[in-house]
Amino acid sequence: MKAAEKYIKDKLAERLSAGLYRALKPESTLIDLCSNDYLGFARSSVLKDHINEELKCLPLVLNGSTGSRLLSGNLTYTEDIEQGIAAYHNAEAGLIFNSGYDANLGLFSSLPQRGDTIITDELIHASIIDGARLSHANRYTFRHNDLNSLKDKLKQAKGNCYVVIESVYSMDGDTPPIAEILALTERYNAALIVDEAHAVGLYKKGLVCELGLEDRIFARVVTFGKALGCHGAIVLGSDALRNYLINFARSFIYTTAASVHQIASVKMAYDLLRDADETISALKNNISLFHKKIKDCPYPLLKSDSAIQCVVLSSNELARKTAAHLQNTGLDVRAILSPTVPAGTERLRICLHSFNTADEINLLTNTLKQIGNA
């Protein structure tokens, strides 16, 4: 056996023995309580029909984009949609990337330079961590949502300083004190970047716009694969930032552009979002119902007003066992294990949706109580 093959097999065996082995699963027919399709757009027949009609109206639709946007893959259609999305979020400009991962990788690997400083919340998404590593800038983390910890790190910053947070954290579902963090970054002349991946949809234009802070935020990242039910992402900011990313973000420059179908899907999803008040209200009502019904559950619940609700079980074994019990009941709930989350905080990550029924939420909360009290 070659050394490289032995290394691969040994590492997989280690992960298997530790109970941390990952494997792909087929699509589920269970009640959806795990996906990021918060508003049901991914399964919307209305959105699908609108996409098909939009494509029929375009003069030429290629199956693929044929190249990177700096070569043959750019379209006026795409640029118009970028500007429309930026205007929707009250931003000067925006640049579309092929995924949220690509957006964060491109932004954080190209913007900070050696000698600059990136300060991130300790629970920031892996894509931001990976981008920051590639920048060669000085990197610090501050304790989750802790202003004093952030202030300590700001005092150590050198060069241009970028502070990075999420408006809704993907594994906890909670929200940081954005206004207070912004005031602190302004005091230390640092630029604040907010990832809005899990906020857009629950908050129609994102939490930054909900708070009226968009003019003071340096950059925002909005992904299309959560509440918008599509794929891709956009970095929002100034015209200068957009032009900078076109020139320096390697995950934008050296990749084939998204297909016209993908771009049209995003356009029509935004059209649907503009008229989604009832759907958003249904999601918020389901979040309130879940909070009401889960009260007597013996397991602790992380504080969250978002669609992401986390029941903490404090061990990989218990999290896996409880998730399996729920799945056997017909509920698609997944366990989040360490090291994805810190040891001792292993959990069920429950995602609520506008389309979940009261009966489904009652089944979920009653089953959790029965397991916990058994």
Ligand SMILES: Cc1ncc(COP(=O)(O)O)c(C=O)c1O
Second form
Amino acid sequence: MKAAEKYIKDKLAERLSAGLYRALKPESTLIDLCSNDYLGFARSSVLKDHINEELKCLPLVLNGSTGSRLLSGNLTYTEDIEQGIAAYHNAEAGLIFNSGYDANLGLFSSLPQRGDTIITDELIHASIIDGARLSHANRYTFRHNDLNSLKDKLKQAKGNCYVVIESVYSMDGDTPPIAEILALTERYNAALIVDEAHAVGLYKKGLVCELGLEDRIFARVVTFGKALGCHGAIVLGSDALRNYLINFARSFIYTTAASVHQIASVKMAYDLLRDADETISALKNNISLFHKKIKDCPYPLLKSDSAIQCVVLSSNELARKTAAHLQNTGLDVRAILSPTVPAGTERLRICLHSFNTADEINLLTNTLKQIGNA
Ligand SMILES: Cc1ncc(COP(=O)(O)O)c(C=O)c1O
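Switching conditions: you have the form predicted alone, so give me the form predicted in complex with this ligand.
Now the complete complex, all chains and molecules, led by this one.
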């Protein structure tokens, strides 16, 4: 017991002295430039009212789901919504998981088998890495968005091969050449899986649908905790894939199902998304305004058309100091430090929203320019 306590304390002390200690903070009252609530759904009183009305109309609303989906926790209501969401994204079927992390863990730990191959972009999300680690498949990464590097790995692949990308990368905000990656995976008879966590919303149904590629993509993961302002996720694909996951995805099987409140929230958020053209335009306008105003800032900006915009400061200290300066100015901007991102690419990760005002964006860009030119 004492040895375990010592181990914990030593590890925490190590983190502290490296300046990488993580601690929970109370909710922020600053201007939101860091949350994933891109379209303001999480804070929408309209959505809240719609959810309450929906719950009032349901015949039986249990506070909890009472069990896993395979035991007492399944509802026809949930299955209908799953089907509705799949249809919205032009997919044959979908299976809801309790989070995006669970969805990726379940998908990548259950589908690829020993002797198969998983090839991921080097910037792929941790939930996909963790799922792939739990599989017994061979794992390779390819250089970020680099088709030649992907081709090299495809040549080495054995067994069934799964290539995994994000349509908007969570830490860089950029977009891969999806059509070219798809054509390459098809040439090597590999299946392409796309995580659309940060694309759905800005691209209403996701980037895969925007590009008209949905029929050729093996599976997509859509999370409900970002632009949809809720919680949970869905894996989209064929009916057979859905049935496979129900049978083999352990993060689906061995967990209590989401409550009806959570499912109703997702249903009403999708209804809001269907009519969100003006809100999406407001987000796009804010992205354009940010690009215009940041132009003469001395710090490099990663290329991104999404709500995620990264200003590269190239050291943990400068990134931390600049974020603190912005926070003191009233702007909630967070630093992303190494080793979360490679050393030398430490950055501010700015998330823009439909509800940010022009004044807020001006304050952000002017403050950054002042700091950079001081
Ligand atoms: C690309 C990507 N996939 C999956 C997840 C996990 O989703 P969730 O937050 O719903 O667990 C995230 C969230 O950080 C993400 O950025």
